[in-house]
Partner chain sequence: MSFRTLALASACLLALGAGARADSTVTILHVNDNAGARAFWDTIAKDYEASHSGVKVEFKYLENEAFKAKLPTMLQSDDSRPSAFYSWGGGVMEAQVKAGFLKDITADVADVEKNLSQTADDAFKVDGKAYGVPWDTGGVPIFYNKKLFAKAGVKAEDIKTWDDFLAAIKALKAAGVTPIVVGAGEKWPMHFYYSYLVMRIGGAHALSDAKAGKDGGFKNATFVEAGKRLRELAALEPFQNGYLATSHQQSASTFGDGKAAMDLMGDWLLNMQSSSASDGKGLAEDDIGVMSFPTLPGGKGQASDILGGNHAFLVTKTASADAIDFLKFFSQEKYAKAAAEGGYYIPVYKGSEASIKDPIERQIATMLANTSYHQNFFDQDLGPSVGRVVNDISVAVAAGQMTPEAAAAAIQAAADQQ
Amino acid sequence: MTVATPYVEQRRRTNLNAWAAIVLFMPPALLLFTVFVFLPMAEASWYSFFNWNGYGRLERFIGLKNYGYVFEDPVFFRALINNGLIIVVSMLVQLPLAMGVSLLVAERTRDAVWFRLIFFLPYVLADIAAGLIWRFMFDGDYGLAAAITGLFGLQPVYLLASPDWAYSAILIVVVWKYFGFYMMLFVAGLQGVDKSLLESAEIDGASPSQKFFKVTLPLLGPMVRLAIFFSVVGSLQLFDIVAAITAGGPFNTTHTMVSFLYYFGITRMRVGYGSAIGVVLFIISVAFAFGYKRLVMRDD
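Okay, now the structure: that chain only, the form predicted alone.
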């Protein structure tokens, strides 16, 4: 007859507790995931095979034609390019700017806390409210742009009415709106950096730039990779700011993929077509998320 050792008994108790937690918490989580994620995606996939306006029965089965219409639409490719522009600006402007400011306000002092709060406030503001505020500021007749041009005696500049410059206004708002979020991510990462490593580098004669690129930045690697992930996924989902500032205009030049889905699918009662756009967007997002996690964040 064998007698269980205390270690074996403790391990068995731990396994029982783990299984009890799984049995207790897994069913509600699976129910919520099924109701709010899996079933809507399954329905959208099913609707995408029909020419349906959202009313009545699904009767006009058209197969993959909705997907063909999506990829034949030049506005969709313009929206895809616009999403890519947001990602590029985020990588080249927003994240480096957030990193630079985080280095200035990462210290645990009262002044630094106040500056962090000021830079973070735009992120707290609702996207629709931020978009409406900036839409007024960009207005060539009454907003801040009108005041500046009037002050210097220049002709009014209607930035949001120009197909060439309207999307630049949206990019400015996106950088302003979400810059504070990434700054706080980097501040959290900087406060976790071991100060003794920086002191050792300084004793060895490292310059400030060498300390940043050789010590600080490598230690912030997981946070930088997480920020890039959030930036790309958020860019793919951008909608509220576009809807508030331009609603996709002028001449459909400022659409993102989500605004394209809404204005060309939902508001025009082309539910089957909108569902096809949603499925394409879902595939792009999932492919990026899993690919990025496997290739870039596999060790985080």
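Residue numbers count along the first chain shown, from 1. Predicted, not measured: the structure shown is a model, and the values here were computed from it. Here the rigid core means the biggest group of C-alpha atoms that line up within 1.5 Å when the two forms are laid on top of each other. What changes on going to the form predicted in complex with its partner chain:
Comparing the forms between the two forms on their rigid core, the Cα displacement of Ala126 stays under 2 Å.
Relative to the superposed rigid core, the position of the CA of Leu151 differs between the two forms by 2 Å or more.
Relative to the superposed core, Ala287 undergoes a Cα shift smaller than 2 Å between the two forms.
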Given for the second form:
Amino acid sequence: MTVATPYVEQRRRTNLNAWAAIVLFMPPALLLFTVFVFLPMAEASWYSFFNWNGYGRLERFIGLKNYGYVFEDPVFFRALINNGLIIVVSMLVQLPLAMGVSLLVAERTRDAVWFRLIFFLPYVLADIAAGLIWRFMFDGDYGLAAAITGLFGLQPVYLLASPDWAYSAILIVVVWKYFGFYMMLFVAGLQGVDKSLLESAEIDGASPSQKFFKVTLPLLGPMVRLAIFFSVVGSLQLFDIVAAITAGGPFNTTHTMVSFLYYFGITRMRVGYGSAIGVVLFIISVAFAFGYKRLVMRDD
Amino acid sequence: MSFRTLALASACLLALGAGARADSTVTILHVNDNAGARAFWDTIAKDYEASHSGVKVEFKYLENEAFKAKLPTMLQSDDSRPSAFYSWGGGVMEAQVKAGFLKDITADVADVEKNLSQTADDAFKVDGKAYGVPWDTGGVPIFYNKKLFAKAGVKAEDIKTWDDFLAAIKALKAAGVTPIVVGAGEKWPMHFYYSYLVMRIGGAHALSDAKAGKDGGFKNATFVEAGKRLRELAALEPFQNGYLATSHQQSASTFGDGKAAMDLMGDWLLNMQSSSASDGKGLAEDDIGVMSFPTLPGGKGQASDILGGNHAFLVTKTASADAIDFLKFFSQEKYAKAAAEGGYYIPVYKGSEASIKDPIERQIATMLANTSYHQNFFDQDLGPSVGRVVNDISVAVAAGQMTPEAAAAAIQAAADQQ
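Alt. form predicted in complex with its partner chain, vs. the form predicted alone above:
Full complex below, order starting with the chain above.
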């Protein structure tokens, strides 16, 4: 007993200190989190059970009907597919492109820095401005598309008016706009790769492609996994470019989840319905974020 | 949450803005207007302040989309609720009445009403009670390019029926002229065709009957037939290339550049075709004509039934007596005439069309004054949730992406979910 007392006392003191720290430091963060993260989420979930146009009180409780409407809506599934397409195109085109370009410009020379700047520029542009510029370029009468078809004497092409092709136009812009960001990520990763490893591989007689696939790429693993994470999150958030280029048209074939939420929830003053879409989007995002962190990024 | 912060933010803004306190302040929330019109509003406010000491009248402006997004919040907040605000009427106004945000001013405006256009006045009544004072009206005629009509040998006077209209389109196409320009990328310009077809086929009560669920609601034969006729028109490929992605602005510039023969559009096209044209001037007034939408064989609607918007200032529940008094003050012949002369809008004050200087605008105002029936824009009348579905299906039916039957069912489904 007498031996154990100081130990217990010490335990108690550290416990007290820890509690003091918690009491002191927790409330600001907790308050901010509650007010700006938890409450909006809780409120949106609450709204999603009502048929509400934003006016007056929440009176018409309709249970899960809004969710039923969401899952009945073909536009919702089209938006979901479109989000998926962004991710697929990002992995198959955008990230390899960014990787290739980053290998070319990773050197710390002046020319490389200039090119990095040029490739990074689209990312700096405001999304809406970039969207409007591209909207004009795709114009079949006056835009770049018109110049190209005119040059070859072809019939004018109206990419944005075609339900089959309009979304490809958006994918082009997405790849163009954001590949610079991933390039920068990879450049940063490449600059952290130990040169001596590459040198020793070279001495051992590795070909350039072997050097890339056996040394550089594995070392860039964390960056690649991070880039994929960003591309999925970016896809789930994509709105501005869609709004500026097609506003979801023609025939609602070019919506993403967020533009679907905006054009079908907010502009139609169906706050309950929009909230239901928001909750679904939230669940998808959370499931992905936690799942990906746990399964793929667990060692990073 | 976002509503709460917005309300808070706007309340703070208002508190900051209200530096000069008068005994009573009348605030009127308006959508963005051009400089000339703003000066016009300010003059009226000053006139009123001069003759009513202790009352301050303030016009506040918000951009169209921002206006629509913020209004629900502002109406719920006791601090930022304006005394009166701009309204398109229709479904949104009905929702505001139902939520109890508006004031019944039937008794107050009884003596003003008799001077105003009956249809515009009725547009701001719900169950016979008046909630606002209308001041502006508008109409959607077919604008046509006289030179292009002459080139194709088409005479506007001969276009009375739907068949005449289709024949004119064939003649224009044969002459190598794009018959119609439409900004279908924004959808609502196409819904003018669908709306007019419903009005011409089903007559004045077609829309209100469908809203009330009579005879199958929106699934009834009128709406299906309207879709079939729209598809019949679109099958002739009368629209400019790539019309599904064209914005309203682009369509106005196409018309102003003389690259399309017709545009079914609101009276504002007159100014817009010149400001949006490549040369900044557009078509000369002499080269533009306006005509009514054609009638349909066996249809109940008349050629003089007209589609268009009416605008009013609606009075909120907490507005002071001064606010109502100001709106009555503003509804004088003097100001209606000034607005007509200045070309700011088409006043609803009876007889004011004679003061409009621009001949085409005067022609539209006269059409409006003599109309047998004035129908509010369908997408306003129905409110945003059902209205936007009408816009969607108008484009889809025209492009052959949706059958007329499925389109009618889609409107009904949206109405059921409301």
